[in-house]
Structure formats: C-alpha cells, structure tokens
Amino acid sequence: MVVVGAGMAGVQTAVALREQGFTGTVTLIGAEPHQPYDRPPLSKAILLGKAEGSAFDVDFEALGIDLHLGREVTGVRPGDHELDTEAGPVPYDVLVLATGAEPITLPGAEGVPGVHLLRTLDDAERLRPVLARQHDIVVVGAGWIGAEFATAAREAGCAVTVVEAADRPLAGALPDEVAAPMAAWYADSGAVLRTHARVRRVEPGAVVLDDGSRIPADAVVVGIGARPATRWLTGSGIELGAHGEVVADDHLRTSAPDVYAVGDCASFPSGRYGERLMVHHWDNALQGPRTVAANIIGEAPALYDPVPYFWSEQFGRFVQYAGHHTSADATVWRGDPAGPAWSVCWLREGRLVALLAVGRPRDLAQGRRLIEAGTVLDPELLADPARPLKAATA
C-alpha cells in the first residue's frame, strides 16, 4: 500500500488501514519536510504565536507506517504499478492519491516582495512576524481563508483591508442573501472591506486596483481559492475533471485499476444530492479515508456519500455548514442575521438538505442528523428560533 500525500487525508488513510486490520506494508509519502500536521491551526493559533506546530498525534513507527517526507512525487504509471519520485521509482500494489489542494496565485504577483499565501506551515511561519510587527496588510479575497486571516490579523493589531472582486464576501460559496449580512462583520472588527475591487497589480508597498486607487500594504496575503494538487498526474491516464480534480466513483476508486483518491484532490458522485461534489474541507479529508480503507480491505464495497460539513471561526463568530444547498427549493431563516446568532435552512420537497449556523451549534448538530435521515420538516415550525430544530418535524 502506498499513500501519496501526508496531510489529513493521507495520514487518516494510513491509520484507517491499520485500524481496519491491514497487515501489509503501508508507505506514506509527503512532499513537505515537516512531520505531518493539521491545517486549521495555521490560520490562527500558529499565526498568532499561540502554538508552534500542529503535528498529528500519530505514532507512525508503532503503527508500522513507513513515512517518507520531503519527497516529491513526479508521476505515476498505472500500467506498471509504479510511482515516479525524485528519489526513484516506488512500486505499489494499491495506490491512494491524497495530495490535497494548492492555493491559486494572483497573476502578476508571483515573486513580488511581501506577497504571501497561507496553505502550509512554512507559509504561516513566514506570516507570523508580519502580524507581530502590526503591519498594514491587504488581503485579496473575502472567502473563508481571507476572513480567517483577517480575523487573526486584526487580533494581532494590524490594519487590515480586504479587497474582493465580487459584490459581497463568500461569493460563489453562499447565496447573495445569506452572504450579504456577513459584510458587516468586517467593519465590526475594524477591518475595511472593499467589494467590486479587482487588483490590477501588486507593487512593493502597495496594491493597485482597477479603478486606479492605491492601497498601502506592508504585506499582501492572497486568498482567492485553491485547486486540486494534481498537475503531476498529467499524462498518467487517470481521469481528471474540469477543475483538475481526480474523478473518483462512489467507492472513491479512480479510472485506473488499484488506484483510489480521497480528500481535496478528488470529486465523487453524491447519490444524496444527485451531482458530483468536490469538497475542500477538513471533515471530507477525515471521513473519506475510512471508506477507502474499507474498500481496500473489505469484501463488501463501501459507498461514500457523506453530508458535507465544515466550520470557520471569523470575527468572533463560529460559522458551521452542513449539506449542499444548490438543489434546494425553499429557504427558511431562524433568527435575525443582524444579530449574533442565527441559522439558515435549505429545504427540498420539505426535507432539509443544508444548514448554515452562526453561533447556533445545536442547530447544526440536530440539522446534520435530520439531513442524514431525510426528515420532512414544517417550515413554519422551523422558522421559530426558540424551537429546537428536531421539534420542527411535519
């Protein structure tokens, strides 16, 4: 067994194989030199100097997992059952692709002094002294990572301006009416949010927008999304999707024999939602490996069709999301979005398909179970924020 990628998905795949009784050789290959680590702490705890690292609490030696770090994988030849790496070929019987995603760079900003990405431990360590010196910072992109970094930068005492090409934060991730109330969170925290703001170029010390305005910047942090880290698969014959992701089936098998894909680098068909999903979130990298391990070891195929889940801590708010809302035919609000705690429920034919909870963790926990069960809900009862979500059944 060979697993490529030593992030959450790769580590959990190796661990799940052992937990489920696999006794053969397990090799885990990671491109970074660091001991495998968790990524969520990068955007706050490590940036603010509250933690030095976030290594997984896994005893790889005791589990009999051969760990190869700082080793770049350059290609795969499925017909030969062999990986190509900088240190030479690696044969495999079964291969798991868990290479995650890589940040999208801002065109023209590569190599400009003071421009940063935030994806790796090294990125966070480079940014930590920037926050400590309380620099003027411009964040490009008001998505999840942009909001989380802006939160940490404000907590560190930095002046923060966030520029977003769209007309609101989280454009593309949430519907207009749901994302719009979140714009006020920036001002509440003391950050400046500029929407309809496209970056023309980045210069040392400034960001220049399309309208000609210049924003002083001691540092620029780019958070405009991520793409699957799969360019090394070009020419392998393994099917890739429109976004460069590995196309996996509902057992997380790829188009190549004995090759699986899991986590941020892959998409999978969801029977629950009737479409192919690509989920770039921590919970997907935790859940998928259990299915992969079961399918490698077990006799009965295990299907992968989770209720997607993620969370974000930003501007003093705990935001959680479960499900997939694009197929909904009705939206129900619970509470006032101008207040500190509220939820949005999406229904399809009366059944809950997705839920966003701001400061209402109980709504999220109950809603996730209702989504999994396909329970029919009464919209009028659901709209009462004082009523438990589970008591809104039709």
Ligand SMILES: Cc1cc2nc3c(=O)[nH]c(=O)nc-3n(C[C@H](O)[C@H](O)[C@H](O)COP(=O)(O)OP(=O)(O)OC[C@H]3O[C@@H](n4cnc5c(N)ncnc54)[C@H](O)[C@@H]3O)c2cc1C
Contents of the next structure:
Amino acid sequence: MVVVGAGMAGVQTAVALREQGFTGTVTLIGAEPHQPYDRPPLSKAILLGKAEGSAFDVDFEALGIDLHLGREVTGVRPGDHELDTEAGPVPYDVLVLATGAEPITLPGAEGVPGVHLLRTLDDAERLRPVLARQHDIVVVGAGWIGAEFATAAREAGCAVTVVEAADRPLAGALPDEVAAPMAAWYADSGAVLRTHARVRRVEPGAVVLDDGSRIPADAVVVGIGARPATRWLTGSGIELGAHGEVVADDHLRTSAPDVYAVGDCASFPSGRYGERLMVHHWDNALQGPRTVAANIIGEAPALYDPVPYFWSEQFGRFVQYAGHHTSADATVWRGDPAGPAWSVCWLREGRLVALLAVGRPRDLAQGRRLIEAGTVLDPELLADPARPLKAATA
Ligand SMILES: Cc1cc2nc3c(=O)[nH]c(=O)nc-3n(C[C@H](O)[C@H](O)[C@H](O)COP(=O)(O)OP(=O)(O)OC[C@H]3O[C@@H](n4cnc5c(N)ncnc54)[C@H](O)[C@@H]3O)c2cc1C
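Could you output the structure for the form predicted together with the named molecule, given that the previous block was the form predicted alone?
Below: every chain and molecule of the assembly, starting with the one above.
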C-alpha cells in the first residue's frame, strides 16, 4: 500500500488502514521535509507565534507506517503499478493519491521579494517576522485565507489593506446577501477592504491597481485560491477534471485500476447534492481516508457521500458551514447579520441542505445532523433564533 502526499489526507489514510486492520506494508511518501503537520493552525496560532508547530500526534513507527519525507513523487505508471520518485521507482499493489493543493500565484508577482503565499509551514515561518515588524501589508484576495491572514496581521499590529477583484469578500463561496455583511468585519478590525480592486503589478514597496492607485506594501500576501497539486500526474492516463483535480468515483477510485484519490487533490460525485464536488477543507481530508481504507480492505465497500463541513476563525468570529447550498430554493436567516451571532439556513423542498453559522456552534451541530437526516423544517419556526434548530421540524 503506497500513499503519495503526507498531509492530512495521506496521514489519515495510512492511519485508517491500520485502524481498520490492514497488516501489510504501508508506505507514506511526502515532498515536504517536515514531520507531517496540520495546516489550519498556519493561518492562526502559528502565524502569531502562539504555537510553535502543528505536527500530527501520530506514532508512525509504532503503527508500522514507513514514512519517507522530503521525497517528491514525479510520476506514476499505472500499467506497471509503479511510481517514479526523485530517489528511484517505487512499486505498489494499491496506490492512494493525496497530494493536496498548491496556492495559485499572482501572475507577474512570482518570485518578487516581499511577496508571500500561505500554504506550508515554511510559508508561515517566513511570514511570522513580517508580522512582527508591524509594517504595511497588502493582502490580495478576500477569501478564507485572506480573511484569516488579515485577522492575524491586525492582531499583530500591522496596517492591512485587502484588495479583492470581486464586489465582496468570499464571492466564489457564498451568495451576495450572505457575504455582504462580512465586509463590515474588515473595517471593524481596522483593516481596509478594497473591492473591485484588481492588481496590475507589484513593485518594490507598493501594489499598483488597475485604476492606477498605488498602495504602500512592505509585504504582499497572495490568497487567491488553490489548485490541486496534480501536475505530476500529467501523461499518466489518470483522468483529471477541469480544475486539474483527480476525478474520483463515489468509492474514491480513480480511472486507473488500484488507484484511489482523496482530500484536496480530488473531486467526487455527491449523490446527496447531485453534482461533482471538489472540497478544499480539513474535514474532507479526515472523512475521505476512512472510506478509502474501507474500500481498499474491501470487507464492506463504502460510498463517499459526506455532508461537507468547514470552519474559519476570522475577525474574532467563529464561522462554520455545513452542506452545499447551490441547489437550495429558499434561504432563512436566524438573527441579525449586523450582530455578533447569526445563521443562514438553505432549504430545498423544505429540507435543510446547508447552513452557515457565525458564532452559533449549536446551530451548526444540530444543522449538520438535520442535513444528514434530510429532515423537513418549518421556515417560520426556523427563523426564530431563540428556538433551537432541532425544534424547528415541520
Ligand atoms: C493556511 C491554511 C489554513 C486552513 N484553515 C482551514 C480551516 O480553518 N478550516 C478548514 O476546514 N480547512 C482549512 N484549511 C484547509 C485544509 O488544511 C486542507 O483542506 C487540508 O490540509 C487538505 O489536506 P490534504 O492532505 O488533501 O492536502 P495537503 O494538506 O495540501 O497535503 C498534501 C501533501 O502532499 C505533498 N505533495 C504534493 N505533491 C507531491 C508529490 N508529487 N510527491 C510527494 N508529495 C507531494 C504536499 O507537499 C503536501 O504536504 C486550511 C488550509 C491552509 C493552507
């Protein structure tokens, strides 16, 4: 059993194989030199120096997982059941692809001094002293990473301007009316959010926008999304989708025999939502591996059909989301979005399909279960924020 990529999904796959009773050889190969670690703290505690590291608490040796770090896999030949790595070929019986995603770079700003990305521990360690200097920072992109980085930079005392090409934060992730209240969070924290702001170029000490304005920047942090890290699969014959992701089926099998894919690098068909999903969130890298391990061991083949879940910590708020809202036919608000705590529920034919909770973790916990159960809810009862979500059944 060989797993490529020693991030959350790869590590969890190796661990799940052992937990589910697999006794053969498990080899885990990762390109990064560090002991495998968790990414969410990188934009939170680690950035601010509140935590030194986020290595997974896994005893690889005790579990009999053969860990190869600092070793990049450069290709796979499914016909030969063999991988190519910097240190020579590696044969496999079953292969799991878990190479995650890599940040999209800002065209023209690659390699410019003072321009940063935030994906790896090395990135976070490079950014720590930048925050400590309390200079002017420009963040490109008001997505999840941009918002979390801006939060940390404000906490560290930096002057922060966030430039966003769209008309609101999180434009790719949430509908207009839900994302709109979040724009105020930037100003409340003392950060400047500039929407409709497209970067023309990055110069030493400044970011120049399309409208010609220059924003002083001792450092620039680019958070404009991530793409699956699958370039190494080009020419392998393994099917890749429109976003470069590995196209997996509902058992997380790829188009090649004995090859599975899991985590940020893959998409899967969601039976629950009737469309193919590519989920770049932590919980998917935790749940998917359990399905992969079950399907590899083969005693009870398992379908992968999760209710996606993620959280974000930004501007002093705990934001959580469960489900997938694109097919919803009704939206119900619980509470005032100008206040500190509120939720949004999305319904389809009366059933809860997705929920966003800001500072209302109980809504999230109950909502997640209601989504899973497909319970029909009464929109009027649901709109009362004082009523527990689970008491809003029709
Ligand atoms: C800064 C940050 C903060 C986040 N915060 C949150 C959060 O608050 N909530 C949330 O839900 N999600 C969060 N996420 C998302 C979450 O961390 C990811 O969804 C999760 O890490 C995905 O795990 P993965 O194993 O699929 O991919 P990755 O974590 O990307 O791991 C893939 C690993 O594979 C390695 N690799 C790639 N190519 C090769 C190759 N050819 N050969 C060998 N190894 C290779 C990579 O070096 C990497 O170590 C955050 C992500 C980041 C970057």
